[in-house]
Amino acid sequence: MAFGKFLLKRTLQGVLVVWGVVTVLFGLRAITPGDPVNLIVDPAVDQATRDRIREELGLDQPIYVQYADYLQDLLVGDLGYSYQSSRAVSTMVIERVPATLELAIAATIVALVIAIPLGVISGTRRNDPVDYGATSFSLVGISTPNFWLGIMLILLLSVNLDLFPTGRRPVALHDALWMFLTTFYIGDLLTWLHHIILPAVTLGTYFTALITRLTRSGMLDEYGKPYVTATEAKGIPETLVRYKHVLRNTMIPIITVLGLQLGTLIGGAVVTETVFSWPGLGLRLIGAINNLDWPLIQGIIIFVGISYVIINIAVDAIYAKLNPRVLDE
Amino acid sequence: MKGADNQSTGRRSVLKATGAVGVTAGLGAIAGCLDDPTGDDDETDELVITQGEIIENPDPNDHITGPYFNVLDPVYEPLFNVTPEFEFEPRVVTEWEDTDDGAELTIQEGITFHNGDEMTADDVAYTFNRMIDPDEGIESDQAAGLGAIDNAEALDETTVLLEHDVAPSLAEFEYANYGRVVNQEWIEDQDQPIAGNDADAFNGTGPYEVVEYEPDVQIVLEPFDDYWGDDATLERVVFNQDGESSGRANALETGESDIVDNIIPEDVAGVDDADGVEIREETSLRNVFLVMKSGVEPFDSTEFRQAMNYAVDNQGIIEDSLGGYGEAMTQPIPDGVFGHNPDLDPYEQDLEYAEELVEESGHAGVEITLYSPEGRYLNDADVAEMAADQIDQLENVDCDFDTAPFPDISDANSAPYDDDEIPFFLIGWGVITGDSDYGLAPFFVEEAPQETLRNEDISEMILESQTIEDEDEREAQLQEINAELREEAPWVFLHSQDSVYGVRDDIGWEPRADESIYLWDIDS
């Protein structure tokens, strides 16, 4: 198959599953009891004007009617407006994507700082001391929930100890570096730094735990392999086949697998969002859905699974590019 | 202040942040660029105020709630200055009488919005035809607290009459706490509601101005320099947003906040024991109850709805669930609201009593529900649960608890009161204009959007009690609803909550019991 026709093909079923998604949604907020006026108007508002809201919002005509008024919208980028505030939701979603953004981002950087090192020092000591703390470490972290961690960060690190603040984001990362960009001025950026690390090493643990694991198994499955006798019968230092050879190797399964992480951290970010009450779509979705704001939790919904979609895309395309005989299966 | 050093650019926060982050080596070399270059560092006297919710939209005039009350009424500042007591004294307006047309309300000359246009009689009559008159502006929420206004219109450069046809006492209740000035031009050229995201969005009258928002997250506010009144005592002031009770608890003992609101019983004692913080606490016009539709057996039944109110021990769920953080009520509208009853006393728990009761309605043996919604309400499941399980002592009912999505219960409080979907279930009811006709009328009026109960003598009461003029003889009227309605027992009478606030202790400001925090009102 040719690659054209296999990203096509990707593409095709990416946008069938982001229908399903859409069509789920839709059925979920059909099924939900609940009036939606009685969610967007006080209950001493009289009838008429629940009725007038009703048939403004288009709740008056059958579902198959809002279901394919919703569908011709989506497919001209309308989401519609939120119950709650009557913003555009496009808006609202779209304003709260750099926050989750950076902290998945963030918490990506605190995995890979620490789980590639200890992975290597771990994989090359195996059964040493150093390796059980790692192995331990690994299985702590896996089992760990974020939102507990998140809350023994904070009285620990923040109420205890005042040696972080308990989350927020008094700036965006976007606006600290304009200002150290355009002024040299470099508090906002420390600040921002200041505020990101505890939410960022909450929702890093089960990653870093994971690539720990990835890597300490890779660097093990490496050194049984042939190649590594031989360089190592040629004399090459150790180190250097260890890092130039069976780490870069290693690399492969953990790139792919960082990569379809960041569509998972994206969506997961929502425990950790509303522990550390960090402005991103995570903590927005509670807020909507702690609401019943329905335009609103389908809009961060749908835009959540778009993203997945676009990054397994992207993920196969690199995977068919860096492994031909992917297009033949 | 604390909160005043952890701005983003303080030099506390900046400091902690660089320890923290282990760059310290470098501090020196970079110590040029920790210099804020918009000059206004720590010299800033900050105030920081946490609450669950901030608000929705930056419209003024769109919704109902306290809470986007304190956040926009420091920029739309309100009409009137109402005392913790439900007095209200001049402000924008400053001389109001009734008069055969209706209320006449003489507005304070000078008055320029923050975009520099002078405020006038004409933008006051639009901001209340907007909010009761759909067509010319939005569905707002406060037209159910303006009820008895018809029409607003603009008599000449500074009165404005607003036409109803009701007691001069309630009408004053209804304008009185609505109202928020806004800019007729300006806000014709807004999405409707205003739907903006940053500091362009708002443009009140008020002593602050918006400097910075984001929305859900933060706002912030610097003095108006051309303040028609008295100045701004506050340099800068952030309302932050924090939905959960802990995340607020943490944001004011370590300094990050300096006001945070709703602190729930669980995280009390943390507060209370941290240092340089306390709690403060007032009891709210919020009253929480037992619903029961009095069209659906058993609650047909005068003497069954006694037997349940009877069955209740609403002390003991005071004290056990709400931490103490409640007060009992007596009736339906709490106390400190004009009407209410002073002389009645709560039911007090009486098991046998309540069974003999239940034998005399009629229906002994009989099988019940109740539903509660879970976390829109202090311990609300909590409560239910614990007043499910006392009538379920009864040796002559037997009730299960259940918990319900807050929309069906929200659902059944708007179905007629012989909707037999969800006849029993807990809800809480703000009587915010502190007048009891908010209380009553949307419950115990003929086919009212609430109806409960339906008792033609109460609806007819009532309904006469919003034309009486007198306002002595108006409280009589209402007081005596209260008192006929506590027999009749339409809910089981449970509690008013406490709004309970975590201060930073060196902060000079007191708690209101309709939930206000003006920032006038605060010594810093």
Given for the second form:
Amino acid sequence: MAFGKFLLKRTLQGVLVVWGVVTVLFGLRAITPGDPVNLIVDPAVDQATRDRIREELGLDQPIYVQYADYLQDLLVGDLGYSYQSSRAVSTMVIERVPATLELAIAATIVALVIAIPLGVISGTRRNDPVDYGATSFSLVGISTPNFWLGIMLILLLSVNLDLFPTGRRPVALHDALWMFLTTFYIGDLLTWLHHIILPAVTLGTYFTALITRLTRSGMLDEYGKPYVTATEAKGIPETLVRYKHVLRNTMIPIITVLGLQLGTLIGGAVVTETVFSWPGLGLRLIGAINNLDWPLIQGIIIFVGISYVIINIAVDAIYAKLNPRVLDE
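Switching conditions: you have the form predicted in complex with its partner chain, so give me the form predicted alone.
Left out here are the partners and the other molecules; the chain alone remains.
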């Protein structure tokens, strides 16, 4: 299969996934009890006013008409207006994206900085105490719930030892970077780093454990292949064999998982953002759910779904370039 055809096929599959998400969300909204008008006006408001608002929102139309109108609005990027704040949902989503992306990327960096070296050492020193330590860490990291780890880190490092703040985001990363680049003032950057360490460690622990395990198993698989023996027989130094040949081949599945997990981190930051009051999409989604603000709930989940699909398509494209045999599968 040609690469263009492969990419088109993946894109069409992604569109179907997004359509499925949109449809399920609309169905949930339709069957959820409660009158959305009560979120917009006081329940004591007269019936005529309530009927007028319902008509303006299109809630007086049959459900299939509402569904068609919603799809039509989505196609032009209109996510509607929040019932509670009356603000455009697209604006409310976009203004929270940077905080969530900062957290997801920071968690990914934490994971890669720890997981790759740990997995390499573990894979090259099998049955060594370091290997046992790495595999134990992987098991604990995968088994530990995010919310529990976050609360424990807050109690230990914030409340008892007073080493880190309990959460919040006093300055955005782009503002801190701009300040540093224009004035060489590093204070804001350090403040941002100080506040994001605990949320990033909490969100990235599972990811770290997963990548450590993948790297270790990949290294063990590669070391059993004839090309490694042949390379070593040529007298090439062990370190060069390990990092230039073995680790490079191990990285292909890790890159795939890395891309998929980045999408998962964006969507899965809900719990971590809530525990640390990190002002991202997850925290806003929890607020919208508590208030049954359906336009905002739909907008955030659709955005996360589209992001996940785009990342998946990008990962598939990269993987197909690295391993052209995928195109024929």
